[in-house]
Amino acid sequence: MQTRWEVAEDGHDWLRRALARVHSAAREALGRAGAFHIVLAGGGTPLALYRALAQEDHDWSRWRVWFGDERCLPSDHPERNSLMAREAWLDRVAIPAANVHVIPAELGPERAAAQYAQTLAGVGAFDLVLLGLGEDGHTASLFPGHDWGEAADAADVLPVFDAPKPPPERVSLSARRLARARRVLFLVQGAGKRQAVAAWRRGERLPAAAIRPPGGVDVLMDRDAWSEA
């Protein structure tokens, strides 16, 4: 599987390139199937992208929004990925509520995973999956030392317990389900990610490297995150 490494010149260039990837994937999906299925990443890195999308004019009725993972916290908790995406973007545009598929993580890992798997049933390959990269190489809520759901019979959605960063209980799409995508884009910023990028490039076994879609993955970094190692 091919991993394409891309280094932006600065923050403005990084955002421009990220927006271009979203626009391209949306055009392709809408032209092919009339709907655009996008999976959102949590954390702080994609915030600028979401805020920029909120300023754009799209036919939001044809966008279908999914989430790669969620923290088992109340639905209105400020650390919920879904709340961040809503405040930065989704509540600021005319996207139908039924098109935004939030992981019901407030139900707890097992119940939420089961319910989200039912919601995903019948959904084919995602058009674009956005992912982040943790300093330990994790992505979504797939952490080192845990089951990443790589096997051919892995569930689409995994309950996560004892996560190494709070909160310990989470829900995550499995590596296998995240890889069922036409495009996968990792959004990476900051010097704190440099060691993880270097380990990934050396071929170390990391959760991020377990996402192996047929078309490969793109990793969009700023200069602080890039490593020649």
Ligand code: 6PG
Contents of the next structure:
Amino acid sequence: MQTRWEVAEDGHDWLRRALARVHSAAREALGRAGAFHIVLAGGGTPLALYRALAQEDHDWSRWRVWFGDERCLPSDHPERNSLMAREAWLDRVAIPAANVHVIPAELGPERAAAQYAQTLAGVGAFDLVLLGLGEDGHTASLFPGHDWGEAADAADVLPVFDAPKPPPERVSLSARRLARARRVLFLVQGAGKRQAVAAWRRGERLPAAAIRPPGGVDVLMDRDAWSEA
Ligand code: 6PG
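For comparison with the form predicted on its own, kindly provide the form predicted together with the ligand.
Next comes the full complex, this chain leading.
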């Protein structure tokens, strides 16, 4: 499985490159199937990309939005990944509500995971999966020392308890389901991620490294996150 490391010149170049990859994936999916299934990353790094997408003009009715993970908080909590994506992007464009598939994490890890797995049933490979990278090498809500769901028979959606990054209860697509994708793009910024990138490049077993789609993964970093290690 190939990991392609890409280092942007600066924040502007990083955003330009991220947008170009979303556009390319959307163009390919819409041309092939008439719909574009994209999985959103949580956390703060992708927000610049989401805000930029909110300024663009697309046939949003053909976009299908999924979430890679969600925090078990009330649905209107400011720390919810879905609410951050709505405020930055989804509520600012004419994407039909039925096309935005929020993880019902307010129900708690197990009920939400079971419900989201049902929602995902019948959905094939994602066209583009966006993922973040934690300082400990986590991605989505797959954390070191936890079950990442890599096995061929792993569930699509995992309940997460005692996550080291608050809140402790979360829901996450499994490594296997995240890797069932035509393209996977990691969005990484900041010196805080340098150690995780170095460990990843050294071949250490990390949740991020466990995402192994057939087409490989792209890791788009800024200079602060890059490590020659
Ligand atoms: C979450 C995210 C998580 C995030 C990384 C990076 O719910 O917290 O899914 O995996 O992507 O922790 O977060 P930042 O982009 O905020 O550094």
